[in-house]
Protein chains: 2
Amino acid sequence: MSISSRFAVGIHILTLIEVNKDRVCTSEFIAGSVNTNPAVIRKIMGMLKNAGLVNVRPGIAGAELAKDLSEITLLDVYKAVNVVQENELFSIHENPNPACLVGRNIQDTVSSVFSTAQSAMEKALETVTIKDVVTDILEKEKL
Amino acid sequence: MSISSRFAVGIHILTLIEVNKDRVCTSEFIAGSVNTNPAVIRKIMGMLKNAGLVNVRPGIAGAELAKDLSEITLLDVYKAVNVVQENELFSIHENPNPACLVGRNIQDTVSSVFSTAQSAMEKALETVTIKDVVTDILEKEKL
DNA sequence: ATACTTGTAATCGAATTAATTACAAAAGAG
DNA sequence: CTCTTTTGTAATTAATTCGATTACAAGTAT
C-alpha cells in the first residue's frame, strides 16, 4: 500500500502558495492547480495550518506560508498531513504465539529494524525543504 | 496507511523455519506460532518461495530455506512479498494541472524526492539479515 | 486406497482513501 | 444591515486493499 497523496498535495500547496504569492491562493484556486475538489484542498490546508506552516483565516480568501521556506522541510509537512503515524510506517503481526521462542520475541526484533527504516526514509524527508522544491521547479522551467 | 503485515510474516517464517530447522515445518505449524490461517502462510511461502529464499514442494510437509542465513537480507524478504511496488511507497496526485507552474512540475520533483526516501528506508532494510534477526530472538531469550 | 500437505481461487467484512455535497460561521463590500 | 464570498467541517459515497476463511484440486507417502 502506498502512503496517502495528502502528502504529495500538501507539498504542492506550500509550493503553489509561494510560487503564486503576489495574488490571493484560494483553495477554489489550488484546487485547480492540484485538480482536486475544493474541500479536499481545506483539509489539508487544515493539518497545515495546525502544524503551523500556514496562516489562514475563516471567511478571508487566502493562504500564506506561516514559515521561512527555507525552514519548511518535508519532513514537517509530512509530519503535519499525518500519512504515517509515529513507528507504523510497517505493520506488524498482532498476536503471535507466546509459548513459540519466535512467536515471543519476532515483535520487539522487528520493530526495532522497522523503526530504524523508517527513521532512514524520514531523514531523506528532512534534508529537503519547499525552498528545494520551488527552485527545482523553477529551473526545471528554463530549459 | 502501513505497509502490510506480510512483510513481518515473511520475516517470522523464514526465522521460525531455521530456529526450528530440526523439526518439519508444516505451514500449519508455523501459522500457530504467527497466529494466522495456514492458507495466508501457504500464500506468502509462495511469494518467498518464488524468490529463491525457500525451498517447499507440493505435498511434501516442511519448509527449508533456500539461501545461507546470512545470505538473505529483509530488503530481500520485503521485495519477495510484494508489499511496496518499485517507486511507489508514496503516492503522487495524479492530473496536475499542466497550464500552471506548479502543476506541470510538480510530479517531476516530488517523485525524486520521494524516491532518495524510499531508497533510504530500503537501504537499511538491505544492512539486516535474518541471521541478524535470529541471533538477536536467541540473545533476548538467554536475559 | 487413505491420509496429509501444498497450491490456489473465491469470498467476506473491515478499514481507508479521495471525491463530493452540504451547510454553518466568519469577513468584507455596498 | 444585507449580500456575497470564503473557510471550516461533517456526512456520504464508491473504490481499493487487507487479512481471514473456506474449499478443493493436485502431489506425496504409507
Second form
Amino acid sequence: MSISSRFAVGIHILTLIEVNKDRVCTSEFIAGSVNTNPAVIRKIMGMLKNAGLVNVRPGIAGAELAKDLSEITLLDVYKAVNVVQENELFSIHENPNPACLVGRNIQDTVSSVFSTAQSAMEKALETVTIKDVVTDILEKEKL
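Having gone through the form predicted in complex with a further copy of the same chain, I am curious about the other one (the form predicted on its own); can you provide its structure?
Below: the lone chain, stripped of partners and molecules.
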C-alpha cells in the first residue's frame, strides 16, 4: 500500500497554479494536466482551500495560491490532503497472539521505530517548498 495519490495531486495542483498564474486555472484545466476527473480536482482543491493554501471563489472559475509559493512546504500539502492521521503512517496489525512471545511484544517494539520514521519523513517534506518544485520543473524544461 502506498500513500494516497492525493498528496502528489495536491503538489501538482499548486505547481500548475503557479506556473500558469497569468491564466485562469479551472478544475477542468487542472484535471487535463493531472489526467483525472474534474470532480477529483475540486475535492482536493477544497482540502487545499481549507488548509489556507489556495483561494477559490464559488461561481468564478479559477484558483490562486493563498500564500507565497516559498511559504508552502510539501508537509503543508501532505497535511492538507489528509494523507494519514497523526502518527499513523505505518499501521500495526491488531490483535497479535498474546500467548506468543513475538505477538505480545511486537506492537510496542515497532511503534517507536514507526513513529521515528514518520517524523523523519515529515521533516524531509518540511524542507521542500512549492517554489522548489516549480523551479525544478522549469529547469527541466530548459534542457
